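Take a look at this single chain, the form predicted on its own, given in structure tokens.
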Amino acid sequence: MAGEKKLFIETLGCAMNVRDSEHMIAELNEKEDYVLTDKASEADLILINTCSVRERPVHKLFSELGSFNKHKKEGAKIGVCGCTASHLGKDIIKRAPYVNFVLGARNVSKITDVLHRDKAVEVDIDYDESQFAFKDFRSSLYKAYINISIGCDKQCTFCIVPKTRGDEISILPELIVNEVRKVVSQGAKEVFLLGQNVNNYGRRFSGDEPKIDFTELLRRVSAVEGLERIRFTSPHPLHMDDAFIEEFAANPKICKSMHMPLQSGSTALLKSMKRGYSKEWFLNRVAKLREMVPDVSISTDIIVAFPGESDEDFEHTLDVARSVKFEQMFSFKYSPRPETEAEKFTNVVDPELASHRLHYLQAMQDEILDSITAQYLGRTFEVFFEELRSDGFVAGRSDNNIMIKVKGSEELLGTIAKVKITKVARLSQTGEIVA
């Protein structure tokens, strides 16, 4: 098509970054006639949508930028977006002068503006785009990511997100429900509700609106006709009250998987992290979940070797992991982040000890996962197929978030079928469709 330009975009980090990338793709396609390419060397515009939660993705950014600059075609522009853009701002252009613009995570709607202002830097974390009407683009025909809030009001001492995404603002419920209706009318069967702390929804709207909480939002979303599945991430353990858990258990459209970021099993360290809950509260919420939804899968995030972590503190984390038996665990060594309170903490854990603890935790989790997956063999799950693989398999997830693949073709995409597990593994199960 005459006049079309090519866009290459690399997305690092969380599901919210994925949705931000979708927004930018939609705006650039609709207003600037860009079409996607998977080859950076043929792109007219190269975007890196960055993550800054840990140190490694930040280092990767400048390595990637150098590579893109070396291999880009003549005249191509490079833009840096996302959370690292928010906290480094103009320093990115100082370190990489060939970068054409920098766009922070709270300024996604400005993408078509900065595109035409060389060396533009837009990183205002107070900018409110909660009611901006983005153009439409989704990576999948069968499921849709939908933001329900932007920003974060927590003050976790290890986390840079409030400095990159700003204060928390909830998106108006009618806008969310209308978007759910739209994507369902376009063929989506599953929606994934996104926010830094989804179950803190309703704390603040951009205008004077009637307040509703996340539990009520779930009820309104589930009332959309044609919608079959609802997922969300990430709920905060502090806000997992009984009403929320009871709605999670009783609502048949809500998928029975819960991400509960533990961070540490030590109440003393949780206090130092300013997480707002204790080990006992976390285990109490898990017990209620297991009681009401016996087949629920629970995933978590854990930081090993946070400043001041003693052997006893680490043992508390191991105790929670053994007790809960998480179906999935994202575990990392503590990484000091700029502009966070913990960056100034001096009681740093020895790096060698930190590595040993992380290895021990991950090895233990592998054993737990092996025992969990062994129990899947011969069981039957309802699977929503959404991914066509190159090896002749089609993959999808069960209601409780088990990744399952079967031999099949693209005709299975967007369908739900019962699958009996015939082969188990840690990351993905293999099965056969049953009548």
The other form holds:
Amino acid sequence: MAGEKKLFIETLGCAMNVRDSEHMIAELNEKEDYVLTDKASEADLILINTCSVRERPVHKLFSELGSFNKHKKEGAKIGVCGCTASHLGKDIIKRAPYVNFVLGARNVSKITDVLHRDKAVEVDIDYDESQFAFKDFRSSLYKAYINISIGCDKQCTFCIVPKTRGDEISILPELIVNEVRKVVSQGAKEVFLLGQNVNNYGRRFSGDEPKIDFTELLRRVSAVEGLERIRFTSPHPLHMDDAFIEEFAANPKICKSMHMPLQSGSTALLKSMKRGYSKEWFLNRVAKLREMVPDVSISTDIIVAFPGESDEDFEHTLDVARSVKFEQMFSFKYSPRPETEAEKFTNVVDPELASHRLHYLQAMQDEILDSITAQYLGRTFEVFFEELRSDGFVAGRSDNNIMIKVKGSEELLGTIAKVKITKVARLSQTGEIVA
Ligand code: SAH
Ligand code: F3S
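I would like to compare: after the form predicted on its own, may I see the structure of the form predicted together with ligand SAH?
Below is the entire complex, every chain and molecule, led by the chain shown above.
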């Protein structure tokens, strides 16, 4: 349409950023008539929704901003949003003066306001967005991301998130359940509940509402008729009490895949990371989970070469990885982050040794994964199809989060079918629909 304004948005980082981007797209669409484009050079507004968990994306940000500025349409605005916006604030405009505004991860509801205030910097991490009624935009018709809390109350010594997203505030259960009802009435079958620490849910609301815990929230969400699948991320291993694991096991709507961010297998390092659990507790929770849900798939995050990590500490991490056999592992070299406790730790691990450890762990995990996927051959899983591929395949996830593709076309999208695996690979399995 002539005269229409175009928005280009690039989203980096976690699922929460994906949802924050959806919120901003919706606000800009309803209140300012912006429509999405996938070409930055055509856009009237270019947004980058940033991540600051590790250092590399921050360097990348400035080179990307430079390139957007060079190729942008005349008069187009550029905004930097998300966690790097929170942590660098006005320095972004100092370093890249053509940036029009900076909007922190906890301020995305102000998008249509900063848009009209050149050089605005809104990065208040105490800002309470927990009851803000965002306009509606969903990137998928079939599954919906739903925030259940904002911020994080933990103080893991390596992590910048509490500094960029502030203290944790839970969103009221009524608001969450209403949102679930709404998306289901619009056709979604799956909801993905989001928080930095979902199973810490319900300890603090913005008012003095009665406390309810995550297990109770799961029960209330699963009571919504028409909803078929519930996923959530990320839970914290410390808060995986028996009641939570039992609900996870017994509730048929909860998908049987659990993210258990280990970080390190060494109890001594876990202590210096302030994770609040030991190697034994983690293994005990895994054992309980595998016993109650034999088909569960467990994913994890691991940080290699945290300051002070000895060969023996690293061996503990390998030991946990070998014994748990994670179905998915996200492993990273430790990256010192500003304003975190660990940034001041002086017992840094030699960078070469750090790379060596990371490669060793990843090679070991690849072997584990090959032996896990080999066992999928000939088995049947229920797959929820959500992605049309250009090569004549339609892909989706099983209840326990295995990515599976079958030959087919768009009629399959949004449906759930039984699929028998006919060919296995490390990251994506191929199968055939069975009656
Ligand atoms: N509670 C959030 C954590 C966000 S950070 C969640 O579980 O999604 C996501 C992952 O990034 C963490 O689990 C951790 O493994 C990794 N990470 C965080 N800070 C890091 C750092 N300073 N260096 C390397 N990896 C880090
Ligand atoms: Fe970061 Fe630990 Fe919270 S990893 S997001 S401080 S649970």
